[in-house]
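Single chain ahead, written as structure tokens, the form predicted on its own.
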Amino acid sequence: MKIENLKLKIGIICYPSVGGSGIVATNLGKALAALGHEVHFISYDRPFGLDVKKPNLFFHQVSINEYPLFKYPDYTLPLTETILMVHQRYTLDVVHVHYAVPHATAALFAKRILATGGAVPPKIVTTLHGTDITLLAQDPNLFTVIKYSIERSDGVTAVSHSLKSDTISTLQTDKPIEVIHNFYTPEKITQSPSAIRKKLKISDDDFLAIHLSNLRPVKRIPDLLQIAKLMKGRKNFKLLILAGGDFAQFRPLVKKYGIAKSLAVLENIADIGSYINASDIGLYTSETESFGMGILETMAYGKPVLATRAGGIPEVLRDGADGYLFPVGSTTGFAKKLAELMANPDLTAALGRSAASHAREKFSSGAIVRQYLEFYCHSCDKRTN
């Protein structure tokens, strides 16, 4: 049977977050549903951007009860119960979990319960996005559970070769891991660059750098602000931060550096495409990245990117073709290259065109979703042509 003719029932378990793995999982599910597969999202809240009125899309909410007996509310067991309920009603072929704990752990628990009762359980596919390995697996209270959940999954994917290597090294595992990169399809632009800049009180002639992140420590926001400080002598340089978290902790540093007039910060913006489209370049100073979704988003709108040579970033951004890579902490290197590009708009535009082309060709929805379908089929032992 050709993969195009195969129709699966797929459960997707993810965090319903505005960024990162939640968006990746949601976009994957929507793309699978558009291809005719039946997709069931399972989480404590509806994933951001999920429209269950669309064909083949379903949402099942995990109910979390707080009992006086438990000092802390439990999520793993209610999630397990919901997976059981969904499978018993719809007979899922695959449960695709994003993050090992608690998602893969709960899915494996449900699988064991189903098998014990004589039912045919779904196959469990676990996708690692980074936090499982770079943070949680460093905790001795979680290490063994994470390793078990990964090794007992029917199939495991990682969003970069870098993360795959880190997983093998950290867990000391020989579990096969398939690398399937993230994908991104640019959204329709709803506001013109001039309209966005007017809102930001930024001139059309200003050179606008943009940064998208959740502001976690690994993003090295102080480095980003240090770069803005180094660019203070250039009046037409502006920095826009689209923050997925509270920026208040960094306000004292903004004041210390005297960069308030060249900085704009917006929190929890949904229409990020229009803001990226209104910028000139992306700026990312991360200490580590398993993939670099913000970088891919920026490239997809035809903007070059300056980023650190960390983790999976070099798998997304080609140094010298789509932008430039620097050692972690090299704020002077970033500032020097920014100044060069400000003085050379033709080079900036050429890098942006290359970035858009690379994002479209290597990280398209069609290519990546097909890889996941093929991996599902392999995990389910279904033959395709």
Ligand code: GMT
Given for the second form:
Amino acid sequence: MKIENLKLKIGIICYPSVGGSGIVATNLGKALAALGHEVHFISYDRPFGLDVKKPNLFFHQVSINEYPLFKYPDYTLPLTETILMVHQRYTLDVVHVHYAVPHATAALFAKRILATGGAVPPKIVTTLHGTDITLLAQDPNLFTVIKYSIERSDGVTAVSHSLKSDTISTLQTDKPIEVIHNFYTPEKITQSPSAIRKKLKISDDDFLAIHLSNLRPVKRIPDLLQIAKLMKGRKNFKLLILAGGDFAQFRPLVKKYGIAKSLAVLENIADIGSYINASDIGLYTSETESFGMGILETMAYGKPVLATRAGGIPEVLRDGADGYLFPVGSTTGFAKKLAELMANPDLTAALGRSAASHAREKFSSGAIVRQYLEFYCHSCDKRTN
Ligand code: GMT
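Next up, the form predicted in complex with this ligand. The previous block was the form predicted on its own.
Everything in the complex follows now, all chains and molecules, and the chain you saw is the first one.
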């Protein structure tokens, strides 16, 4: 059967928050539903941006009851129960879990319970996103459970070759892992660059660098602020941080560096496209990054990126073509290149055009969603041609 004619029932288990893995999972589910597959999201909250009034989209909330006996409320068991309930009602072909724990663990437990009862269970596909391996699998409290959950999944994907090799070396596993990169489709721009700059109280001539992240330690926000400090002599350099976390912890450093006038911070912005579109360049200083969704988003709106040569970032951003890569912590390298690009708007624009076409060609929704569908079929033993 041709993949175009196949209609699957797919459960998607993800974190609902504004965060890399949750956004990728939500966009994947939405794209699958638009292709006619029936998609059931299972999480503790409705994923950000999910409109369940759209055809083929369902959301099943995991409800967690608190009992005085339990000091720590458990999520894995109610999640398992919800997977069972959804499968019993809709007969899923695949449960696609994003993030190894506890999602894959719960899905495997549900599968085992179904098989024991004689039912045909769904296939479990696990997508590794990064910190599930680079952070959590380092924890002896979680290592064995993560290794088991990955090895017993029917299919495993990783969002970059870098994460695949981190997984193999961390878990010492020979489980086959398919690399399927993340994707991003730019949204329609709803606010003009001038309108955004007016809001930010910066002029149309200012050189605006943008950073999007959850501000966790791995993002090395102090490096970003250090770069702004090194650029202080250039009055028209501005830095905008779209923060998916609380920036208050960094205010003392902003004060110490005397960079408050060149910095704008906005929290939990949904319309990221308009802000990226109003910027000149992206800045990403992460210690490590399995992929770097913020980088891809910035590129997709036609902006070049300066980033660290860490983890999977070089798989997304081509050094010298879409921007430039620097060693982790090389704040002077970043600042020197920023100054060069500020003086050369033609080069900045050319790098941005290259970034946009690379994002479109290599990380388009159409190509990546098809790879997932083929992978589901392969894991379900459904033949396609
Ligand atoms: O660190 C984050 O940004 C959150 C984290 C997550 O699980 O939501 O992101 C990870 O998954 C993203 C989507 O696949 C990747 O783009 C990020 O690179 C990855 N984060 C890290 O590896 C630190």
